[in-house]
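Take a look at this one chain, the form predicted alone, written out in structure tokens.
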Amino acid sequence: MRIAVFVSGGGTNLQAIIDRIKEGYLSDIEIGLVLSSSPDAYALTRAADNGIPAVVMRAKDYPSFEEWDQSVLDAVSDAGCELIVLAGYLSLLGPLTVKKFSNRIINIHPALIPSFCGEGMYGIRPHVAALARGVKVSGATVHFVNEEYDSGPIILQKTVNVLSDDTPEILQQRIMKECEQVILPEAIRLIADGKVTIENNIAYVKD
């Protein structure tokens, strides 16, 4: 299966799915197509030494946001893709890329859904949140992509203890680590061999 992978800054997820691919955990994965939001996005890099092709696309740079998600979407097509994988993509898709790939997006959110989620909620933000709130557990959430911000059916989360001296900084590090570059690349394996199922915006995952 070929995946389109979406991103804005350094590219860890990107790499981790690379990684997999070529320990074999992916091994029928290809990455057709790096995606970014970004021209400063080290994932443009990461994707230069793995010899994918990467395009910058920025609704700026379009004269309207129709063009650009056409342009989008046309780029994820020509490619070949099957998959769009949002790795730390901080840009909302347009309608027309969200109709055409219905439950074929999928998201990495770095907050047990639906805590700490939603417009605005990127980045280190919900895990300012999190720490703010006083939660004692938090984690990732991969989800498919639908019209609303992450709203869709949640394929996998995974959970990670919070500890009393975590700053943002370091439970960023740890969900990324333990979680975010953990099931991401497992939920594509299972959309991969047919094991999700969609019904009433609940995912089901077979064993």
Second form
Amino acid sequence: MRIAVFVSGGGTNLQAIIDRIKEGYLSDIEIGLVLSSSPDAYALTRAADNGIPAVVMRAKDYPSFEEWDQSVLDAVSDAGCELIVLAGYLSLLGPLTVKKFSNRIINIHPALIPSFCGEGMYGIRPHVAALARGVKVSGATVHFVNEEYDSGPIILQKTVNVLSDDTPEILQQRIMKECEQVILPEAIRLIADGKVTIENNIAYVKD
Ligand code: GAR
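Could you drop in the structure for the form predicted in complex with ligand GAR? We only have the form predicted alone so far.
Complete assembly follows, chain above in first position.
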């Protein structure tokens, strides 16, 4: 299965996918395209280092949001990708792309949805909010993407304990390493194996 990975920043989740492909866990997966919302994303260097085609597509560089949306859709379709993986992608997708790739877009969120999610809850912010609330566990969620922020069917979640001396940065790093980089490749594996179905906005994962 060929996938497109959308990025905005460091690309540690992209790297985790690349590493799992190399190690064989995702040996039948090919990254056909990396699409970045920023020309400065280090994820672009990771793509170049691994010979993966990459493009920067920012809505502000297009005459209209609709034309940007259509161009994103064309780029993914032209690359022959069947699944879009949002791996730290911080822009909102356009409605054409979301509709065309209905149930074929997944996102990694750095908190346990429905906590600490929604508009504006990205990057370090969910961790700041989790510590401010005093939660004792946090983690990450892989979910399908629909028209609303972080509200599509949940595929996988993984938790870590929150420790008394955690800072948002320390918690963020632990969740990235122990949760995000584990469940994002796992969700791709499950989808490629046809083990994920959706009914009434609930995702069911076969053992
Ligand atoms: C990750 O923590 C990811 O969960 C988060 O951005 C970071 C990107 O890291 N995504 C969101 O907050 C989306 N709401 P990366 O570029 O190193 O993979």
